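The chain below stands alone, shown as structure tokens; this is the form predicted on its own.
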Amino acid sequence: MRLVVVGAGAIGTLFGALLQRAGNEVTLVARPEHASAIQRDGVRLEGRTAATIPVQAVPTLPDGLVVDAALLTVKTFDVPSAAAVFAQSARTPTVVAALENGLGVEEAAEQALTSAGWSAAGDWIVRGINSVPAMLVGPGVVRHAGEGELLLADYKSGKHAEVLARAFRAAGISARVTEDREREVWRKALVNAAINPVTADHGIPNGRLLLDPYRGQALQLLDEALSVAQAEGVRFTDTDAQRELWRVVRATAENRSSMLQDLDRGRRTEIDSISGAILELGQRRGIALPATARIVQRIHAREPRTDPGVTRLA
């Protein structure tokens, strides 16, 4: 396959070197400092996956690219516009597959395609929930820190997740479809959730959540945030919900999250996408969510001012 991974940063470089070493053509648009250290000495990874793989890598989507499949593995709010240049390079649709946290990645991406021109937009994209753990040690250098899955879903057509989930199985990547988007997306959101303030706020890798104070506020928000997952029609247990965060990090347990990678970065996070999301759908709603909105409210006060992101792309 031919594909294009839009906003390569940890996971996106890792998917893509193994989807390179896989037989696929693979081009990664990444920060400059970033693609320029893969063009001149490629992929490294550590950890799980030591390789080093050359990849062809380039700092801005090229004109009139021909490929048949795209990766947005950039930062949710980052969505529309990724999209929208990815669109305009395409210049006729194509697969995208949106590997972001947060909710409503999938409407995000489907109004950009259209407003950009494209057709029936929705019936082209696959929506990822990603728990595969990556950190970017350096540019060009990334750390496979555990266990995980990835898990596809078509988000209106029908025909493109299983041809992607064969390719990621063929490099080696944990990879199946799944039928009920919407509650893997907020089975994703709940673990998120609870996970990446916590560890952001507090500096700390995934594994040490099991332990107090950091295990009593991970439960804090995830509870909160399953009472707006019900509130919105999605089913979980308590026991099915903690089971799952435990599971994840355990699995992750020396990886940083993406959100304190962003703050050690100086970087924007996606807060908002994930808290923020939950805690406007609680307002909604009129549920009280304390401890989410006192996170949310921590984390954007140690975000920088501005952040450029990845997405000047063309």
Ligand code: KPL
The other form holds:
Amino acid sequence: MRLVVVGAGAIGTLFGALLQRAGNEVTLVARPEHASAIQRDGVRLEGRTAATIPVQAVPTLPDGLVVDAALLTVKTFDVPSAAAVFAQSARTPTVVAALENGLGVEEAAEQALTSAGWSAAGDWIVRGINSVPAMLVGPGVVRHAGEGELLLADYKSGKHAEVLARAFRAAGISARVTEDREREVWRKALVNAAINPVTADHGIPNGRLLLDPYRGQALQLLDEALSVAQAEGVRFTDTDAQRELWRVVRATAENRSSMLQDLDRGRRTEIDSISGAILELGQRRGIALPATARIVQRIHAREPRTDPGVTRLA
Ligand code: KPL
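Moving on from the form predicted on its own, please list the structure of the form predicted in complex with the ligand.
So here's everything in the complex, that chain up top.
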């Protein structure tokens, strides 16, 4: 397949490099220093996968791009602009797989692609729900940091998820199609709502959440997020949610969460599309979420005032 990875940070670079190694034709669109290191030396993978893989990498999306699919691995808040820039570059509708964390990602992509003139834009969108952990070590260098799985779901009536899942599996990435997109999006959002803000606030790897006081804080956030999920009609019990939380914490114990990696780099985080989105849904339903409200404020206070983000892709 011909693939473009729009916003190749840790996860996009890991996936793009593995897909290229498996025989796909991949272009990574990445921040300039990352793109030029890859163009010069290839992608260097460490950890679970140790390899150097030559991949085409550019700092901006080429015009008139012809690909079979775009993987959007930008931050959630950059999905609308990345989708719009891709639509302009691709000219004709093509599969767009959005692999971000958080709630409302596919809706945001659909809106942007529709505004760019695509009809039935939702049929081109695949939602990716990823728990393969990866860390950007430096320009061109990514650590494959543990076990995880990529779930793929067609958003509307399109039938693209299986084709992508096959390509990912052929590249050695554990990937499968799910028919229950909403439940899986929530399952991941619950885990992210508990892991990401606590690890980011305290500067700790995921595995430290097994210890108090972090354990208690993560459980409190999980509990609040779960009350919103349940009110939204997603059927998870406390036991389901806790089992999933500790499973992911153990599988990604040495990983620094994506939110912590963002703060480490002085970048804006995805707090608004994870805990912020849950808080907003809770407020609409009159559910009090005091711990979530506090952590949203604490993470915002740690964020930089500006982050150019995807505007570099235009
Ligand atoms: O999704 C993640 C993230 O960091 O955003 C987990 C699975 C929690 C791995 O760190």
